[in-house]
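There is one chain below, alone, in structure tokens, taken in the form predicted alone.
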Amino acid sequence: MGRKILLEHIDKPGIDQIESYIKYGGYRSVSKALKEMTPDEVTEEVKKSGLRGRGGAGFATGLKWSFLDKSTDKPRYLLCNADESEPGTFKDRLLMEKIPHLLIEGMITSSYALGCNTSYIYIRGEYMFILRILQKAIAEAYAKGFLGKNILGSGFNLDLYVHPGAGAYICGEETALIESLEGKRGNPRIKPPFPAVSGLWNCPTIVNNVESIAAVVSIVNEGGDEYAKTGIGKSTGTKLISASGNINKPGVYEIEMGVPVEEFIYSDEYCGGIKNGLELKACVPGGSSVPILPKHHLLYESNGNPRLMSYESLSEGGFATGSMLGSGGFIVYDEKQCIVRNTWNFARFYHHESCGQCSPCREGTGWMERVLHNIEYGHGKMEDIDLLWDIQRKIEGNTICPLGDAAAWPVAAAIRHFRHEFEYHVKYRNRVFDEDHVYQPEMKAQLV
């Protein structure tokens, strides 16, 4: 069994409230850093820990922190992103709903690290009832003094608050996501000026996932440096992946960085293999947005190496052999899914919630959406595909925020990696797939 540093205590009775969690040691980071830290010592820690960012982008937590604007008397603020909206992506929902205090403690942590006076955790408009237990849950942390005035006879302030958005993918961006808490429309910024030097109101502002800011908390408990020591490489600590699709046991797992990609997939103590006893066919390593690899570059690196479970292996190789960790979103399918109707649901949403701010995402998801959906049904021509290629092609790299790169990727690794299911699509009007839409695995020598 790998080690737990997040969902140790997870399954044990009555975790989400405060007293369970004080007993099984919680809050002990708070006690630590203002009791015997300076602010500057827990960045240091967290510098040391190799923590990096795990809301899919891997930057660096302690470098992030450093880079928040100490020289000016405005407030700073830590925004905590719980606006976890990328598809097939589950795992800061479990956080807060089975053990919110976790979160609670790694925000005030990371709140007098830099200097905070003020935080708010930004949850999706869809997790209401997440909602409420965190409010529950800060509420019972300031009745036990570990939020509000002089905590713990500190001199240090805190006051924390939840502020649910309206469902918008894009606000999972950080400075869409400042724009939102301010009332405004959710569009992102163009950087510079970064929020680490004008972000919320306009002030020093740092923007952390759900998981990374729980993870401080064991890093200020055991410090960073035995923090560093689980995981391999440059990818330390433990890793929450939300598994889903076409496997046993689907699910959040904490995993070591380093786990082989076939391990988590076959073990018994992760996925338990391919549904129905089927043949793995494909996988999306880390959400929606990534680009998905077909099973011989999933389980191996270019080099023959197996593939591991971490920032840099999932990436070797570029985007033609490899993909990315990303926000952990494991999506596994079997021999009988098509390839083409997955990378329609994919346009289908990221044509929905771009903001449309920027020509060639507005204008390129709906496109791209349009001409999958003329090829899924029978529809398409030969060069639909290489429309699709250019489309995507003129997409990545030209847009405020990521989201145009979010849609491209997964239409430019599907046509890289499956360009004979486009042709059949094409070819044989479709014909290879039953009437329920399931892929009918006699018909995959027709495919080559």
Given for the second form:
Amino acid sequence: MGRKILLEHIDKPGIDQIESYIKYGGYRSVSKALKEMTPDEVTEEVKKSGLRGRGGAGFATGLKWSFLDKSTDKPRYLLCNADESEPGTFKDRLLMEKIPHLLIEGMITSSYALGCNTSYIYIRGEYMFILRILQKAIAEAYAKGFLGKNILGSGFNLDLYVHPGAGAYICGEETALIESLEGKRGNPRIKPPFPAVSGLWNCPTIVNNVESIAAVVSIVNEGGDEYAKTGIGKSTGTKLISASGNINKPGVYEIEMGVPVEEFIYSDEYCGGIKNGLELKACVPGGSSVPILPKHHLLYESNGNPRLMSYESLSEGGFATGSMLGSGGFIVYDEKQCIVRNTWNFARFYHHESCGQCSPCREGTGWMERVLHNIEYGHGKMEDIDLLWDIQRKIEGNTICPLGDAAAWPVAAAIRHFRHEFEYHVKYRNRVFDEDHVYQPEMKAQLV
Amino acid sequence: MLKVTIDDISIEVPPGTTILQAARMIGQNVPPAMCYYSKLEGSGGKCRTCLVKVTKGSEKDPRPMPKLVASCRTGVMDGMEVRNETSPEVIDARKGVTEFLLINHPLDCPVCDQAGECKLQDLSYEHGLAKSRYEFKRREFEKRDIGDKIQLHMNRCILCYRCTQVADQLTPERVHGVLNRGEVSEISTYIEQAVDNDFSGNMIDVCPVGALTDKTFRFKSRVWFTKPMLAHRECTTCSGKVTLWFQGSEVLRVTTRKDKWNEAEAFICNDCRFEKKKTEDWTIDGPAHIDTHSVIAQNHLPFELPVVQKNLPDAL
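Would you mind generating the form predicted together with its partner chain now that we have the form predicted alone?
Up next: the whole complex, starting with the chain shown before.
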């Protein structure tokens, strides 16, 4: 059984109430940080912990904090990115819904470290019910004196607000989030300048994922070095994985970094194997935007070692044979699932969510979606597969924000690893599905 | 001063200059810019046609930049080395962007008033494919009047955002912006209001394509049949320095004076643009310079006549 850091107390009754939360050791990090540590010492602990951003990019949190421009006398802001919209990812929801005080505690400690007196939690519009849970928790924290003026007599002031978005995927991109929070259209900004220099209202700003901020609590409590002992290599600590798809036990699991992928899928402690006794076909290990991997690449690295659930191991081999840990949206496909249909579904999502600001993403996502729709519904041509490859190549890396890459990678990986399925769709246009529109691998087996 | 090298040509530029501006200072191998407009704050970075490859970040940090960067929004660093037209990767990306810009463009150049001075035409001439690979229905919008003198034809729009920036930055009221998201986003006014201010006509001039057209000029003539003349008048609202486009002795339209990069030298007011269409309203300064590459120049004698024989009496 792996160590639980974030979800340790999730099953305790009344943990969403501040009294129970304090009973189980809550808000210790606030008093420890504010009374015993300087802000720089807190940042130093986060650096030592090796914590990497849990939102998807995996950028070192401590390093990001050290970029915050402290030379100006402008106010500084900490924003919590709770705009969890990546298909396949639902970990932050669980954290905020069940243990809202963990996030608030992390926000207080992190704000203290960064010297922010106003902080915001930007939550996606679909999580309106969680907004109310958070607001109630914030009110409790104010009543107990963990928020507001002169917190615990330390002289540190902090106001914490929750702001709902209107349900746009793009507002999870940090600069689009800032624009949206400023009350503007959620278009990503052109970088540089980065938010750490000029972010919210042109003031230095740090944007962190919910899980990263929640992890700061235990880093302060037990010390960065101690936290870094959990995990493997440069992937320290634990990670919440949202497991979904054709598995026996979908849900959110907290794993220690370094659990083998095979164990994660088949062990009863985690996903519990593939549903209905079918074979594993493929898996998207980090949310819809990371490349899909077929079984042999998923379970083994290119040198034959078992692949582990960590930032390094999952990205081993580059995109040719590897993928990314991303935000931890672990989507498993059994042998009956159709990769073309799945790729079309993802492409449809990115087409819908593109902000329309820069041309490759605005035009390219729609184009890919239509070509994939044609292939999926039996109107495709062989040239379309190469056309798709060409379109994704011209989107990737040429856009303002990473949404273009996120739209291009799944298509690229599907063609790279499952080109035969695309060709099958084109060749045998009417024979791919049964009446329930379920993909028929037996038919393919006859042909290969 | 910072030293920057673009396509093996070096130049020293003041700090704060972008790569595109530095290339314009050099004067050759200039990346095309569909959305960047030096007179408008915050413009650029959107169309991605000006992508360049930075092969050396700076003298201090010589690492190359991992992705292609938008030259209009990337500041130069000392010792930076940039590849524009000498990089196959850049040309390839530019071709891709051109194709993306064209897939939903109606290509109705034969009936478009912008034809002949359209930047998208130039771009597709240089970087476009001979044949479109897009086989789906192009997106369509209704034509709409924004103000009594300006028509918006969203089908042709490439969403460069220049016109919304004009509305934002030249005039006090913001009535004009982008609605919807992604592929179906469109330029619109707030609940279909008219854009009603003294400088609204400038959005026609900043539009790189034919999405915003002057209703007093629509379908009057092709631009290459008209002759541009610089002129000025005493105007209380603007500088009064304009270009008049003549057909015979008739003024068909009035626009701003454009510089070498097709940008307005000074924005003009609607009164000068739409109301003053008689020759006697203006003092003519002389013919406007038209680049010899432009189709408009085909109707004119080039300005600098080739000197056949310098010393004619001697030859005789």
